[in-house]
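We begin with a single chain expressed as structure tokens, specifically the form predicted alone.
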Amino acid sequence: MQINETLIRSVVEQVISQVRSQAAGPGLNLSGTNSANPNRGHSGLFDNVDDAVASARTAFEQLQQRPIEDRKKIIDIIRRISISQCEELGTMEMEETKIGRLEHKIAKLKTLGEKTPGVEFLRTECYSGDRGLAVIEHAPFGVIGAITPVTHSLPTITGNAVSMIAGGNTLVVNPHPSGRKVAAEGVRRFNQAIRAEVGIDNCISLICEPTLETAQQLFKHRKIALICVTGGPAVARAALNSGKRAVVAGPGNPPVVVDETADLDLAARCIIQGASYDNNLLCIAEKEVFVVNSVFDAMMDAMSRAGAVRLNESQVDRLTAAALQVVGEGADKHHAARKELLGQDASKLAEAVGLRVDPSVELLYGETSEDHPFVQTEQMMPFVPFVRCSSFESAVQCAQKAEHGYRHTSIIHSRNVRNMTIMARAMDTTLFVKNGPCMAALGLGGEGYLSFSIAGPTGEGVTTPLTFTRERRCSLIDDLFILGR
């Protein structure tokens, strides 16, 4: 996953003057209309809801009367631009984001081309006896509506244009308004490509200017027969109330527990890889961390020999109040992550306690109370709480109240089998991660298929082409000739 520093310094510097100039250029020119900007009403680049569903209507007809190998050929391209132009792709999410690391946000578009399954992951069902034959397949929905979050904005327009092509449909994207540039350039390239290759315009299509009505549109539209949201609990909501079939990655506050037979040294190391990639931004990624009391101090200092930076009490106190702030009324009251400071590197983080550290630093940590907001908000940013716990029991407790119910994600560092049951029937997330970062519950330093959409609301989990299909049975009666009758 690491990626070589003098290449990256080289690509952003040949990069960044061509980004600048691409975002007032017709590839990024996101303002105007289709009359005045001729890229409007093709490659995936449309003004209206309206026009985008009809166009991803139309290519999903096409799509339709074309066989499986013709899927495959599109995913094969989408596959090929997300790797070969990366580093452009990536720097320009950078640019304009201003989140994340760069390097991750490269790595991100390579390993989504490498390891996102295509039409391989469809398979048929035969059944056959004396009164006939029974065929299972996977038929497409048609046109589906995706929300795509700003913290991967290209990556996960990426993943999912993959797996729902690959299952049949097309997808009109309304993508977060802080990452639609790098998102429409990602878009009119795909398109571009498989026109030429294949003859179908707009399999990809996205709203340009996207807003909160924009995405209302899309969940009211007659002509979308399924929503695929990846955001946080307001968006995911939306979705569940739409009428609509919704396919849901929703929040996540993902949990460690550390027991006293943990690997120590190993455990740090995991969690500073996890919790640090793309300077946490990832759903899946260690937020909070429980450690049973007797190895507490021998964790900390397994922290600091792995190179995180720990603050004091006085420091974690100035980090919360520079970092969090309270949003929302009554019920909905609750802390969240201020955007000056989200996604941010960890000098950043460090500047805002008056705290210098060396820019290779990854993470920051400290030690909190339980109900701390750090551990109960899924803050997005490279500074992990840790909180000492009497027990492993008392430690998987504190866990389930953090995670808050979203089964998204759970870590255990343990090397007691019995207890990483225990952990797992208590959490009951839909990634359970043992003795490893993050990351490897989606394939990248462990097994698996990789996916940045996550569907715990909705019990799909991690989401396949299969996700994005209907069952259907065909059956043919009797008259069929049967061997050995």
Given for the second form:
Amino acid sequence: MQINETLIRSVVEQVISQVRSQAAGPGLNLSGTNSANPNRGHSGLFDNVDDAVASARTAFEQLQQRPIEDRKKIIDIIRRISISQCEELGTMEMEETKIGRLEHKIAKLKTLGEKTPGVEFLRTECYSGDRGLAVIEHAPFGVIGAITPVTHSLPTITGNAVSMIAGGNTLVVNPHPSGRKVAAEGVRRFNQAIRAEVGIDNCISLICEPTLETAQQLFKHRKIALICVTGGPAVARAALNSGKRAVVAGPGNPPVVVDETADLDLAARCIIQGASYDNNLLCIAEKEVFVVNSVFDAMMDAMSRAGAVRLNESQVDRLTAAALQVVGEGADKHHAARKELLGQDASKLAEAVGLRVDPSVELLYGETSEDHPFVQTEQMMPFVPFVRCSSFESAVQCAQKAEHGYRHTSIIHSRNVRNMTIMARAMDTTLFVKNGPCMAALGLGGEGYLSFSIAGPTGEGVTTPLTFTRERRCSLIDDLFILGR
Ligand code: NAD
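Shown: the form predicted alone; wanted: the form predicted in complex with nicotinamide-adenine-dinucleotide:
Whole complex next, starting from this chain.
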């Protein structure tokens, strides 16, 4: 009797588990080949670039036959999954990449679902006159190759997919190797739902084992119509030299200027909010602050009042030795963040200098010189150097130097409109924020829409569906439309 009950329970459990796994689709297993692994070769998961591009091309041809309403359905599916599964996927991203902060990994996915621009951006322009009619439409490129960073692996793919598919394209993603698993799981979920609800598979295809070689293959593939890279200096350079049209969302090192008219307590709260978000992984995040001398000490006090912890000179020196290293040769010699501390919590950075701070502390800060490596390096960790400047003009000059001509993001805290204008002109950055945290520029607490690919070097700015379209003009040479004849 005992044996029978055990047997029955075991059979029932097996059946339930089988039914569950069939309902959920095959779970993600990144090992194995196309033939051995049921996940490979569909649902967007591919072992090699040729297969991924061919499948994305088939998906593109199917999408071309569908009305724009179907593109809307697809991006609504991506947004829905991004919102409803943000906790699970955000946790996976945190566990895999081990950088940043869990609450922000989750928030990024949720906000992307809510704030990404869609097909409504594809407004047709029309000219009519004595010689007829010209209609300007926004047509897709085809299959786009996307390279995505480890700092926001799935969020970048999600934002790119929404914009690119809204524009009528499909995409092949070469994710950062250290964020490839969550990238693959997100892509699998998106594709399975799209296939079930719209009947097209592989709209978003992904290389499961990405390398620099597979990125190069994507750059060179003749069926890739356009590339979009989001990453640091090396990949930005590689894309610009690829010989293919590229949308390049490159690195930044956003400076903040605080002048004597600023609301210092507000400035401190904004700097903490922006610089500590996801432990400073955002390319738009406040990375160094230049404060005019007359309010420097008051600004440092305001930072402490707002909850940041100040490091003294010797602690800053110890953190510099622990967190940064010299890399490169000759003219390319520069400082870079050490992996062990990149994107780690403020309390872990403090530990590295022998200081115990409460885990709730979001940001460390300290005074440095203008040429300090923490000022000049895009460090991506929750320590912000503050530099004392003799005047507003000198603060802007320092900000220009620290930004390295990326023209990415800069920020001012001031009530002086003239100073705002002077800095805006001098910096000429893609994003310029006045009296707010950096993320206000992406619609988070400010106006506008969200994308995690901000194309500075190639000039498209915060990418939208229009970024991924070609202009196409249809002319009717006739007097049929001319009224009053
Ligand atoms: P990363 O440059 O190390 O990697 C980005 C991607 O490029 C990865 O997929 C990587 O595998 C690939 N890659 C790197 N070198 C390559 C090469 N030579 N050829 C082909 N592919 C190459 O950057 P990361 O650490 O993943 O992300 C952080 C960087 O990205 C920061 O510099 C940050 O400012 C930048 N970023 C920019 C934006 C933006 O919108 N402008 C957004 C997010 C991140």
